[in-house]
Structures are given as structure tokens and as C-alpha cells.
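Just the one chain here, the form predicted alone, laid out as C-alpha cells.
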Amino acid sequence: MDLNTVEEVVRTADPAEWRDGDAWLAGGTVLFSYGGAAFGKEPLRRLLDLGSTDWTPLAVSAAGIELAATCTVAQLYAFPDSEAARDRAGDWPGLDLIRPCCDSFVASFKVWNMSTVGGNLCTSLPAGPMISLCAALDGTATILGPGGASRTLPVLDLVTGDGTNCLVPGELLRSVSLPASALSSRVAFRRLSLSHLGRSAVLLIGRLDADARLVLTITAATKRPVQLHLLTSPEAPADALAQALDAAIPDQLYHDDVHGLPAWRKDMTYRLAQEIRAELTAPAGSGPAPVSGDFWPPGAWPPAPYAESPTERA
């Protein structure tokens, strides 16, 4: 769409230059779809263009992975084929989540090459797959503010609701750090949509940490990410998972839109959570096929008409 109220485009990544009527411009896939209404304000007067930043899209170290906010979906999707990723593939099973989360955009190559990790987080929609990925891997967001200010917080706490987050005007998401401790865990992925190649209505990621604790992250079904830390010992009650979901997610927290009713999202959340628990508490290699670019392991739930197929990209 044409943003016909915009008077100036400023190439900057300095929060000190922010003023009322501004919007940060990264890939622009949401900004140019919804205009200033996407940010709860009209009209926009200036775009602060991050295209001139020299931020490294993706950096790997012993501590984990740092994703620049300007890293595109295409760059992230390509990472598992890189030498840096292959060198750590055996140590970081969590890398297997990258491609199914990217596939969850169900978007064309045009969007993949423009849409950014940071943009998806800051748009803060329930179905945002970069929210799912970063929250499930204990991502920490670094946020810049005017006057050289900087703060960090978990991605899990960054998104506060449907299209809302804790950023204040002028703040800029700089990067997200994914720690090696989370990347080193076994993982399981489940996603569900009501329509073929439709928007995510339920997206759950499970992680089995070194202490045998199950970390379950619920997104898309809920207005904001929800994470549970569960014991997996034989002494745990059989209904412990359902009880934990009951306590963590009140009915009003389930999202309600054309992509799925809250009651259906809740039912599927419980179903997929049990699948993930069964997969990750079974001996490695005995459960469903490893997470791949497909949305569903062979033979896994759901049956037709809810089954989702791999994304066909142009």
C-alpha cells in the first residue's frame, strides 16, 4: 500500500532520532500491508530505515547464536546448511526447529527475502513463528533506547498480547540471543492449521533439557507465548501435564479469530502437548521422525481435514 502521509525516510538506527509520527522500517512487509494502523497510530510522518545498518545477520559462538533484528527469514532458513551450523549439528539439536518455524510463515519467496526476525517479533501476532522459535529456545532480546540506553529481557516476556508488546515509543529491537544450553536440548515441533497452507492456529515446541525437565512453549493458540517447565520423572502424576496447562492458560488467553475458535485451539493444545511429552520422554530415536522442513512427522496427528502439508515455496 502507499503510505501517503509519510514525508521523509531517514536512514538511521539511532533511537535518539525518534519522534512522534515515526516508525522503524526493516523489511516493511507488515508496515506496507497495514500502514500506521499496524502500530496503533495514524498518521505516520517518517520512516526510520534500518537498511543501512551493518549488523551481522547471524553470529555463532560457544555461547549460542545471536540473531540481528534485521536478519531475514531467508537468511535464517539458509543457516542450517552453513558450515557453522554443520560443525555444531551434533551438539545443537535445537537447530532442527529453524526450518519448520520458517516454513510456518507459509509465505512466498518475496516475503522470505524481506521479512525480518525482529519485525515478526515486534509485530507480535499470536501466529508469529519467530516468536515461537525464539521463545522456545529461551531467547533474550536486546533493546536499544534513546541516549545510549539498553535493556534485555526474555522474548517470552517481550510479547504481551495480540499485536502488543512491552516496547515503548522510540525503542528499537537490536538482536535476539539463543543460548547454547537451549540449543543443546532435544526438541519436538507440532503445528496445526484449519486450512491447507493456512496461518498457524496452534504451534507447540517441546524441549527436553539436560536435567530431564520438559520445557513446553505454547504459541499461536494463545494471545501471547506461554511456557511450562514440567518434571518428567516416573513419580509425576499421569495428569500432571493437563493440570499444568489448566493452571497456566485461562480460557480467555486462548486466541479467537477466523483461523480457529478458542475451544478448538484449547483442545488441540492439550492433544499436541501430550504428543510432545510422549515423544521427548521416550528414548531418543524411538519416537516420531526428527523435526524437518515438514510440519508433521509421518503418521502423526492430525487426520484430515486438519492435516497440514509441507510448504511449497515459489
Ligand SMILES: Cc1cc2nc3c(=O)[nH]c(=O)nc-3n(C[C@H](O)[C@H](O)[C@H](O)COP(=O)(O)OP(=O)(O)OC[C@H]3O[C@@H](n4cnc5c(N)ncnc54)[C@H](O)[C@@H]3O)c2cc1C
The other form holds:
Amino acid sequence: MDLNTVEEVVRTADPAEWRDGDAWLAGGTVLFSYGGAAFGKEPLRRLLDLGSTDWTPLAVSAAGIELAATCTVAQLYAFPDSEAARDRAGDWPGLDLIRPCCDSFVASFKVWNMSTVGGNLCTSLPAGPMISLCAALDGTATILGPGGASRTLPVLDLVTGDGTNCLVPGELLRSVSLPASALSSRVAFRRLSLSHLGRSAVLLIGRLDADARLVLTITAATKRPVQLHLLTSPEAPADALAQALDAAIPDQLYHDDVHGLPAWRKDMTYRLAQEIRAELTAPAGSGPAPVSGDFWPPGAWPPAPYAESPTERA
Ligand SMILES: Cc1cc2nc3c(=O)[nH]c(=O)nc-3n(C[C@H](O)[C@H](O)[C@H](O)COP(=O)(O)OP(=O)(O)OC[C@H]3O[C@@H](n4cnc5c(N)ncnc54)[C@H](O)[C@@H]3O)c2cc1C
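Having looked at the form predicted alone, could you now put up the form predicted in complex with this ligand?
Next comes the full complex, and the chain you just saw is listed first.
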């Protein structure tokens, strides 16, 4: 779309240059699809284009992976085939999450090649697959502000709701660090969508940490990411997982849009959480087959308990 209020495009990644009416421009797949209106940023006067930064898209060290905000989904998708990733594959099972999370971004190659990790986090949609990946792997965001200021915070806390986050105007997401400790964990992935190649409606990622704790990250089903830390010892009560979900996610936190009713998202969250727990507490490779993609067979939607659609209610 034409952003016909924009008077200037400035190539900069310096928060000191930011002023009212500006927006950081990364891949532009949101800005040029929806304009600034969808994000309360109208009228946009200038775009601050991050395209001229020379930030390394993805750097690997013993400490983990540093993803530049400008790393594209396509660059991230290619990473598991790189030598650096193959060298670490045995030590970092968490790398197995990269491809399913990129695949959850159901879009054309044009969108994949332009859209960035940072743009996805800052757009802060419930179905943001880079949010799912970075939150599940305990990613820490580095945020730059005017005057050389810099702060860090967990990606889990960066996204606060449907399209909202805790960046203040002018702040720039610089990078996300994924720690080796989280990458070293066994992981399980589950995703559901109402339609073939549809947007994620429920996306859960489980991590079994070295201390035998199950770390469960819920995204897409909820307006913002939610993370649970659960004991997996045999003494843990059978309904501990359901109780933890009850306590962490009030009904109003389940997301409600055309991609799924809150009641369905809630039921599927409980179901997939149990599946993940079963998979990760069983010996590696012996768990149930992962469920991913479309849940309802053709013609089976809507099932009786969810017969009311958001459109019918409107
Ligand atoms: C066909 C299609 C399918 C899509 N599917 C999905 C989907 O399944 N899930 C989903 O979440 N999104 C989806 N999107 C929306 C969008 O493509 C993604 O959210 C994408 O990752 C945005 O990244 P971008 O680099 O293009 O962001 P941009 O459009 O450049 O920017 C988006 C917003 O983030 C801000 N921003 C960007 N980078 C930074 C930064 N480093 N620091 C601070 N602010 C920044 C911008 O100012 C702007 O407000 C889809 C879009 C299309 C066109």
C-alpha cells in the first residue's frame, strides 16, 4: 500500500534520530500491508530504514545464538543447514525448533525473504512465530534507546498483548540472545490451525531442562506468551499441569479472532500441553507422534461445542 503521509525515508539505526511520526522500517511486510494505522502510529511522517545496517544476522558462540533484529525469516530458516549449526546439532536439540517456527509463518517466499525477526517481535501478534521461538528458548531482547541507552528484557515480557509490547516510542530492538542452556534442552513442538496453511491458532513449545523441569511456552492461543515451569517427578500430582494452566491463563487471556474461538484454543492448549508432557517425559524418541498443522478434517468444522463462530456473534 502507499504510505501517502510519509515525506522521507532515512537510512539509520540510531535511536537519537527518532522523532514523533517516525517508524522503524525493517522488512516492511506489516508497514506496507497495513500502514501505521493498525498500530496507532498514524500519521507516519518518516520511515527509519534499518536496511543499511551491517548487523550479522545470526552469530553462534559457546554462549548461544545472537539473532540480529534484522535477521530475515529466510536467513533463519537456512541456518540449520549451515556448518555452524551442524557442528552444534548434537549439543543443541533446541535448534530443531527453528524450522517448525519458520514454517508456522505461513506466507510467500517474498514475505519470508523480507520480514525480520525484529519486525515479527515488534508487531507482537499472538501468532508471531518468532515470538514463540524466542520466548520458548528464553530469549533476551537487547533494546536501544536515545542517548546511547540500552536495556535488556526477556522476550516473554517484551510482548504484552495482541499487537502491544513494552517498547517506548523511539526504542529500537537490536537483537535477541538465545542462551546455550535453553538450546541444550530436549524440545517438543505442537501447532494447530483451523485451516490448511492457516495462521497459528495454538502453538505450544515444551523444553525439558537439565534439572528435569518442564518449561512450557504457550503462544498463539493466548494474547501474549505465557510460560510455565513444571516439575516432572513421579510425585507430581496427575492434574498438576491442568492446575498450572488454570492458574496461569484466565479465560480472558485466550485470544479471540477468526482463527479460533477462545474456548477451542483453551481446550487445545490443555490437550497439546498434555501431549508435550507425555513426549518429553518419555525416553527420547519414544513419545507419541507430534500433532501439527490442521486439526479438523475437511467438513468437520465447527464441532458441536464450538458451533458459534466469531462472525456469527458479531
Ligand atoms: C501474507 C502474510 C502473512 C503473514 N503471516 C503472519 C503470521 O503468521 N504471523 C505473524 O506474526 N505475522 C504475519 N504477518 C505479518 C508480518 O509479515 C510479520 O509480523 C513480519 O515478521 C513483520 O516483520 P517486518 O520485518 O516485515 O516488519 P515491518 O513491517 O518492517 O515492521 C513492523 C512493525 O515493527 C516495527 N519494527 C520493526 N523492526 C523493529 C525494530 N528492530 N525495533 C523496533 N521496532 C521495529 C515497525 O516500526 C513496525 O511498527 C504476515 C504478513 C503477510 C503479508
